Amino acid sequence: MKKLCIIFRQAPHGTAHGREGLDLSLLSASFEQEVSLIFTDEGLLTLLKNQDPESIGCKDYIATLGALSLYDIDTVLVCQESMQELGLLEANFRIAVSMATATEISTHLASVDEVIVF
């Protein structure tokens, strides 16, 4: 089984990157790849509760985050430094995540076969 890590670095609604990353995550997991996700920089904004993307004319793909466990995507890491920079708390997120330091993220990246950044 191939290990794939997808990193979300961009804000969720300015581009299609977030939606494409999430689609790739679910598709890869459905083909029995071991998928993990890392949210860092503005990519953390993807995880926020109470978003209304339809009010700015965007598709609400973020609701799909709730399906991660159905696809056995259990490893969702959030960069602690990015959280501090953005002033976010774990309670702000719509799904359960694991906080990770830069060192822990580097260790995780060394353990996977492929890394894709969105």
Second form
Amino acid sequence: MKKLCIIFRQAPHGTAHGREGLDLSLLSASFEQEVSLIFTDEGLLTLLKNQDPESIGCKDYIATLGALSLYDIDTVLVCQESMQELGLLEANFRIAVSMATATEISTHLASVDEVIVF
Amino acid sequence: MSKFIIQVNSPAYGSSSSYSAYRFAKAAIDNGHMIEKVFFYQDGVLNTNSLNSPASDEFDLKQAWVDLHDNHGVALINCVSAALRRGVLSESEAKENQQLHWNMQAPFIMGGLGELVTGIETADRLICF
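For comparison with the form predicted alone, kindly provide the form predicted in complex with its partner chain.
All chains and molecules follow, beginning with the one already shown.
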């Protein structure tokens, strides 16, 4: 078993990065890897409630975020600085997350085996 | 000696990072390391399209990957779901989807994300491009 950290840093619907990152996250967890997620930069927008991706012809893959705990993905870190830049609050998010400073994110990255950025 | 797995996320043309991935793989092998496999994900699957036709005086990255396989036995694996969405099909997917044509180059093969994850488990290090 390896510790994988998957970083989401792009907005959810303009590209397929977020969707393919989430696919890899769930698949890795189902292969018994220890998976953690970090949301930073515009990747934070993935977490917002009340999105309607189908209205722009996209599959609603973000509904799958609700399944993270079923896959035992319990560590979901959100970059505090990006939160402030985007003017978001924890109450805006559809799932429970942990706020993390840049230092805490660095410490976490140093504790995992592999980092994959989407 | 280290064992690497390489993930390629960018197309063969239009982005330099898949070329960097190839150069990394080649340099690693030339320096006595092992490339467990190259896994093509996201737009990286476009590296495996046999219809890629660079001009005659341009670097043929698809062919370079094929040579890497032929000369060093490196497995070249496409994420099948990423490939299908981007119009890269092997003969068997073409038949399953009632398509008359297919375009994935041999010896690239289709696989699942599971092959990436099992590769990550057995390799010393994953390198993403």
